[in-house]
Amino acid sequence: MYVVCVGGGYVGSVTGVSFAALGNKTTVIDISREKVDLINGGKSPIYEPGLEYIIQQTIGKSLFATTEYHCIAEAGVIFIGVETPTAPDGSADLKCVKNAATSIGENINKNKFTLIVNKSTVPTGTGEVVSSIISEVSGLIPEKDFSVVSNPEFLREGSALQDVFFPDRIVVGANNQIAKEIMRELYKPLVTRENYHKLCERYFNFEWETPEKLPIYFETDVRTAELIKYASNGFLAVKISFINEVAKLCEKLGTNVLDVAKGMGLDSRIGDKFLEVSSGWQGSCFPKDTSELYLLSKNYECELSIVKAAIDANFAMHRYVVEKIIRFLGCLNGKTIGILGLTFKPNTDDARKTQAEFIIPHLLSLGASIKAFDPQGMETFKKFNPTLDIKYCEKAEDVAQRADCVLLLTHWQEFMNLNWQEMVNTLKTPYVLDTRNFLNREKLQELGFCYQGLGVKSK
């Protein structure tokens, strides 16, 4: 099957490379010459473990990249995986989706049935918008000459390839029987895991734990599929905000949020995932998806007040982290804070809308100086926050030099193994605030640190 993915960013590149690895001739289209040249040169346009290796194994064989839309005419399946940022009013900005639909309409093959797949996270009804644009531009009849389906992505940054090849579920929203049959055929290797042994030997230079259960292939209508992605992320955001608020209560009561979360997670109805305390959820998905879901509910006079509460609680958690530093250090004017981690999670270079983007300006406004380090996210953070007065360090240990506090925001594994002895010797105040309860508290305290976590006793 010939697959085209419009968009060479996170969703488009991962989707395109994965279908190429599964043996489909696949072309990634992006307007950015830089991204296209990277892919054609065997480089990944994003930081995602394992992605570059698969690109190197497939490029020029089953994988291709271009800035031109002419290949659309050959494609049987066209994925739209472009960005859908949040507009100033909180809604989804569909400009890139509409532009992609227009280009598809201009280049679509009028002599055969073509399937267009919305992979980007889009509001309910977007499938009809895309279908209308393609029909208007091409003169083709929807559901007769082409069909638009919804196939939302459920990719975790840092684990995206594992989520593609070993997903929990695959959701397909289609209103056309031919479209359903094409999607079933396209996803058959993932649903049945046919020839997975050869696939893993050929492309994966790292080991994954293969789940025993096969993924659930779930079909519904287009509109429902579009809402499933928003509802899923909205629920997960609520779950994180809940445990973060419980962490604050634990500090008041002198109890341990780690044990509370573990005890809750033992209930099969609740589960232990997304019960990890943090300085708040952020990143490129949760903030935009919760904002857009809440606005959608308000526009239809069916306000999802629990989603609004999760959003409010999340910003309160960002502020709470700053308040903890103030309670320990007092006035922050003239103080230096060393930041470990600028990405919203480990194993990604995505530093869009992160905890650091909120917390650092707050600290700067109180007169603090900031030194920061992240293994992968510093360039991205600079790009999205060019006006912030931050000293970016060459190595993680440097954030401690003459600092009054080390603040861990992202739980990169390498932070566990830093030279903490060197750091405690160079700090003005041996204080570390671990917002992920990640570091070895006993070891740091033995070295002379005053250690604080969130929702746990400092001892």
Ligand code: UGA
Contents of the next structure:
Amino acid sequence: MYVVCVGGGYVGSVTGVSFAALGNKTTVIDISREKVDLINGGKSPIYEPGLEYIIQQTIGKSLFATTEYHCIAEAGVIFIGVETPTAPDGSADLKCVKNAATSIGENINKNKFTLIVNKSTVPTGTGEVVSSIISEVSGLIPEKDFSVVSNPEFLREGSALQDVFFPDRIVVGANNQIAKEIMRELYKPLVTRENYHKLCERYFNFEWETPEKLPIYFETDVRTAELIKYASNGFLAVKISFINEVAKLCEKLGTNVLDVAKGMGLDSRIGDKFLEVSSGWQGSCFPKDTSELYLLSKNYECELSIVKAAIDANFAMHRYVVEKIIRFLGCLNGKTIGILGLTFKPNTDDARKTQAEFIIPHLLSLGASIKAFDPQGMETFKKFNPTLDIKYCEKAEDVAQRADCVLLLTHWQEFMNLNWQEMVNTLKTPYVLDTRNFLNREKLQELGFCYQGLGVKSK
Ligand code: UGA
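Would you generate the structure of this protein in the form predicted in complex with this ligand, following the form predicted alone above?
To see the whole picture, the full complex is given below, headed by that same chain.
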């Protein structure tokens, strides 16, 4: 099957590369010449473990990249995988999706049936919008000459390939029988895992956590599939906000949130995932998707108050981290805080809308100075926050130099093995606040640190 993927960002590049690895001739289209050149040169346009390796194995064979839309005329399946950022009113900005639909309409083959698959996260009803744009531009008849289906992505940055090749579920929203059949054929290798052994040997250059269970292939209508995506992200955000609030309560009660989360997670109805305490959830998905979901519910006069509560609890969690530092250090005017981690989670260079983006300005407004280090995200963080007065450090240990607190915001594995001895010696106050309950508390306490986590007893 000839697959074209409009968009070479997180969703588009991972989708395109994955279908190429599954043996489909695949072309990624992006308006950015730089991204296209990177892919054609065997480089990944994003930092995503394993992606570059697959690009190198497939480029020029089954994978191609271009800035031109002409290839759309040959495609059997066209994925839309472009960004849907938050508009100023909090809703999803569909400009890129609509542009993609227009370009597809201009280039679609009028002599054969084409399937358009929306993978971008879009509000309910967008499938119809895309369909009518393509129809208007091309003059073709929806559901006869072409069909638009919804196939939301559930990939997490940092483990995107694992989520594509070993998903829990594949959701396909289609209102057309031919469309359903094409989608089933396209996803057959992922659903049956036939020839997976060969695929894994050839394309995966690192260890995978391979679940026993085959993915569930779930078919529904287009509008429902679109909502499944938002409802899923909304629910996960609620889950994290819930455990974060419980963590605060644990501090009052003198109980341990790690055990509370473990005890809760043993109930299979609850599950143990997404119960890890943090300084709040962030990233390029949860904030925009919870915002859009809440707005959508309000527009339909059916307010999802629980999503609003999760959003509010999340901002409160960012503030709570600062309050906790104040409780320990007192007034922050003139104090130095050394920050470890600027990305919204480990194993990504994505530093859009991260916890640090909210916490750092708060600390600065209280008169603190900031030093920071991140293994992958310093450049992107700087790019998105050019006015923040931060001293970016060359190595992680440097954030501790003459600082009053080391604040861990992102649990990069390498932070576990820093030279903590050197850090305790160079800190003015040997205080570490580990917002992910990640570091080795006993070891740090032995070295003389005053260790605090979130929702766990300090001693
Ligand atoms: C999220 C969803 O998990 C994916 O299923 C979805 O496809 C994606 O959004 C998307 O819509 O594209 P992602 O944003 O990459 O994926 O990251 P997550 O792993 O979900 O983490 C989101 C935030 O929650 C991060 O800040 C993370 O640190 C935080 N988090 C996560 C916690 O604070 N605690 C947890 O237990 C889990």
